[in-house]
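Shown next as structure tokens: one chain only, the form predicted alone.
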Amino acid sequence: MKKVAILTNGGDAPGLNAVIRAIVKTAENNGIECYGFIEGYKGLLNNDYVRLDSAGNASGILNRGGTIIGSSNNTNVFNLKTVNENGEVEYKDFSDKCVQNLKDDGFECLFTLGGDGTQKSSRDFSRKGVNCIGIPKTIDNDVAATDITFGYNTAVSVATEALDRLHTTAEAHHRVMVLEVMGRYAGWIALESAIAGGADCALLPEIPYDINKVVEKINQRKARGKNFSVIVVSEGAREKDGELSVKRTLDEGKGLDNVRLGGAGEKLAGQLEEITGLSARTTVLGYVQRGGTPSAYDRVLSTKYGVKAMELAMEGIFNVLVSYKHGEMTYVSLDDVVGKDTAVGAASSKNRTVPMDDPLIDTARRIGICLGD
């Protein structure tokens, strides 16, 4: 093996640069050249790439957030939105052009750093003969077949610090403070930060909540002289028989997340203020969770992921996802990660949500955190 390429795709996450650095260093130590496609699959389509060098552009990036080679979250090359000469919108499959680019460039392996959508495309490329190795990236921690994704620990730490700060203002003003965190389909961030930050309620996508249960928790605290409460809510949380809080819907094509969530926290705060009579305020943590310096844990985890990925490439093990299971780095088939949907350009059909028998659920309940059910 002489040449490999990396792309980072989807939303950014703390630790992406640490993974890149680990791949580059491991490659160089074995006489392998490493390159990076600019802006994810968009760079692959445009054949836009740069040489990565641990003594140059890949130096000093261990502690940097974001990604030095950029990312794209609206480029599904298997079903890409285009505008023809008549101004009409069409969706075309440009995957064969991407495959040809890889062949022409002489890349023997493509590392895909991303979440479920990124790995779905990676699996589809593998079926076209490309040697792909996926590395799971999402702060939501919802990529199937791995215990933890890099970036998640940092996101939980940021959310926990926010809760620490919200506690003081909640107590000072006798308010209900609602913190909305990321988590479209999975409530890992909300659940773990609620435990770490001493929240009174944690509302997750996995448990449609009863507003009356939340009110009951607040009133129990009022009866004990606690005239304030702190609540964490995932952006994908919804009431029983209710709908997701959708901010807007895009039309970027099949296989992409076209729904932009927003408003779950604001909706909840409004209801609670009306029912309880307490002043309620909302803080939407948003992109603060995924930006900035990765935690020490994520730096180490990312480095492990990068080293393992390069080792698999040198061993000739392709079309897999690097996986962290039971404290060890291993790998699983990309088919096991993205589900059984074989339609080209379709979205991944699998997500790692919080199971109801997870120890975190039991821990939260035992210390009195209301989960809305």
Ligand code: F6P
Given for the second form:
Amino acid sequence: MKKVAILTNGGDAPGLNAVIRAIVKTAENNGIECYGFIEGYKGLLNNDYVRLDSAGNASGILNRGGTIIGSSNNTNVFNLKTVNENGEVEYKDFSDKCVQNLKDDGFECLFTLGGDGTQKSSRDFSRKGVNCIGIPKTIDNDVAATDITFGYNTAVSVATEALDRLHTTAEAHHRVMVLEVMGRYAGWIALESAIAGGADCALLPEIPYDINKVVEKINQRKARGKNFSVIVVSEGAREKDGELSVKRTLDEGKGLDNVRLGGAGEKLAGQLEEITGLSARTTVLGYVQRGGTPSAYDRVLSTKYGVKAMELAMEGIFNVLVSYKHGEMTYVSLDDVVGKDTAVGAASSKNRTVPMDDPLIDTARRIGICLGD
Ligand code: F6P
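With the form predicted alone in hand, show me what the form predicted together with the ligand looks like.
Let us now look at the entire complex, which starts with that chain.
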């Protein structure tokens, strides 16, 4: 093996640069050249890439947030939204051009750093004969077939720090503090940060909540002399028989996540203020969860992911996702990650939401965190 390429695609997550660095270092130690496509699949389509060099552009990046090669989250090259000369929208498949770009320039392996959408395209490219190796990135921790994605631990740490800070101001003013966290349709960030940050309630997309249960918890605390409460709500949480809180719906193309969530925290705070008579405030944590420096845990996890990915490439094991299972680095078929029967160009049909028998659910319940049910 002489020449490999990396792309980072989808919403950024802390640890992307640490993975890049680990791949580049392992590659160089084995005499392999490493390149990075600019802005994810967009770079692959435009054949826009740079050489990555551990003594140059890939140096000093272990602790850097974002990605040195950029990312895009609206480029599904299998079903790309284009506008023709008459101003009409047309969906086109540019994947053959991408495959040709890789062939022409002699890339023997493509590392795809991304979440479920990215891995879906990676699977589709693997069916066209490209040697793909996926690495699971996302703060949401919702990629199937791995126990943890890189970036998640940092997001949980940021949310935990926010909860610590909200606690003191909640107590000072006898308020209900609602923290809205990211995670899309998975409640991992909300659940784990609620445990780490000592929240009183954690409302997850997986458990549509009963507002009366949340009120009950706040009132129980009041009865014990605690005139304040701290609640974490996932952006994808909704009331029983209620609707998702959608901030806006985009039209960026097929096979992409066009729904931007937002508003769950505001809605909940409004209801709680009205019912409990306590004043309630909302903090929407937003993009600080995924910007900035990765935690020590994510730096190590990302490095392990990068090293394992390059090792798999050298062993000739392709069309897999590097996966972290039961404390060990291993790999699983990309089909198992995105759904074997999911059509080319369509969105992934698998998502790793919080299962009700996850030990974190039991832990939360046993220490009295109200999950809204
Ligand atoms: O998937 C990562 C994530 O940050 C989600 O938690 C969030 O819902 C979404 O991306 C936001 O997407 P965008 O960057 O397009 O606003």
